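First, one chain by itself: the form predicted alone, in structure tokens.
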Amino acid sequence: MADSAPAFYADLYAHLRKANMEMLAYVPDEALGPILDSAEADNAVRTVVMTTEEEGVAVCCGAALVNKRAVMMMQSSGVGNCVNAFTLIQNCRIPFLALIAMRGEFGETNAWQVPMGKNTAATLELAGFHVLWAKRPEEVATIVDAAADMVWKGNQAVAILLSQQLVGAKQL
């Protein structure tokens, strides 16, 4: 973990590992970089880079089918790319955990990010996900623990949305 990264990133990663996360599928994103750095330094976690977000749905579903705990990381703009793929999760009742860095909300200056940012939570809910928001550093660990239990003990689909209040708003 980069020394300049806020402490909540280390807490978030530690709690994913406490829940026995074994794989991290991701589309590169600056806000998720500190988590990826930790995963790449951890020999117990396999990282899988995606070229498109819907590939991550397939990779994580495949991991679940062989009893591996995978997490998918992406930016909120990628949620729209996954709508059709999300039907696999709901129809097959696959446990699924998504970690999503928000764009298009608090402090956003890029107008192209706003429409999907405004619709991310609703899109996920319509796709059958429980949506949990992390807005403050002190709540991250509790949210990750709750989400991991819901996914890997309760066989549910959960998305943790990391607010721009938490990860910081990108400036143009």
Contents of the next structure:
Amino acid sequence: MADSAPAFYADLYAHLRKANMEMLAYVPDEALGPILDSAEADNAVRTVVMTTEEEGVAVCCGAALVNKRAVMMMQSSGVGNCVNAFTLIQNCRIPFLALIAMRGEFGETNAWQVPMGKNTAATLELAGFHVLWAKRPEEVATIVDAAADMVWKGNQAVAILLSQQLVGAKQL
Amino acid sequence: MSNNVIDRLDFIRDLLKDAGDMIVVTGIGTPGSNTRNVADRGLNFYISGAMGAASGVGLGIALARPDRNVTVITGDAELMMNVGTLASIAVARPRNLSVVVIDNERFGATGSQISHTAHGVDIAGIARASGFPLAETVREQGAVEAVRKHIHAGEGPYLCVAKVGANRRLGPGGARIRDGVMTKFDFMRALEASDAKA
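The structure above corresponds to the form predicted alone; please give the structure of the form predicted together with the partner chain next.
Next comes the full complex, and the chain you just saw is listed first.
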């Protein structure tokens, strides 16, 4: 992880690992860079780059079917790509954790990002997810712990949304 | 156009002969019902929705269980819906993953409308260009023996397109769709039993 990354990224990663995450499927985002860096430097975690987020949903479901803990990491825009794939989670009641960097909300300057950003949480709720917003650095670790318990002990689908209030609005 | 001679049911039955502890994932559409009708086993996971997800589920399982061979059996239109997964598989390069496409050149379940492969889209070519070490198209039932060897060889990722008749014949049990949670637990229980034996 880059030394310049805000400290909550290290907390976030450490708590995912404490929960035994062993696979990270992703479509990248700048705000998720430090997490990807940590995973790629970690021999105990397999990273899997996807061409579209719905592939990642399938990959994480596959891992869950054989009891491997996987996380799908993506930008909020990708949530719209996943809607039909999410039915696999609901139909088979598969434990699923999504880690999502927001665009189109707090401080957004690019109007093209706004429609999906405004619809991200509602889309996830409609698809059966519990949505947990992370807005302040000091709450990140607690949110990851709660999400991990809900997913891997409670067999739920949970999305952690990293607000631009936390990760910073992208300046164009 | 279509002079395909492979019978989809015969091909799947012979493909999964002596499948042992292989994990099989089927995609939405006729190939899933075919597999359940002629080669049902506990280590088959049948997806009856989420079109396009079968190869991704297979990839996730293959990466999580490198000690097991994993074979995805799905239709041409199901595969094409997320054809990017072939690129992701080629990048991840799981040696234990095979994808077998039952290609009838139709969107079968929606009424057998002509699909992309009928117009010449070459799925094996896409896989090769993506980086699969071996991807081939077979047109005769006799080829199944060699395909079966490949899916057990652990030298993948491997892809086979089997050109079958332009029909959507389901097989003796008809359409076989069951509850998703039950499907998951049947599979997970079978895997647990198979792991206990290993």
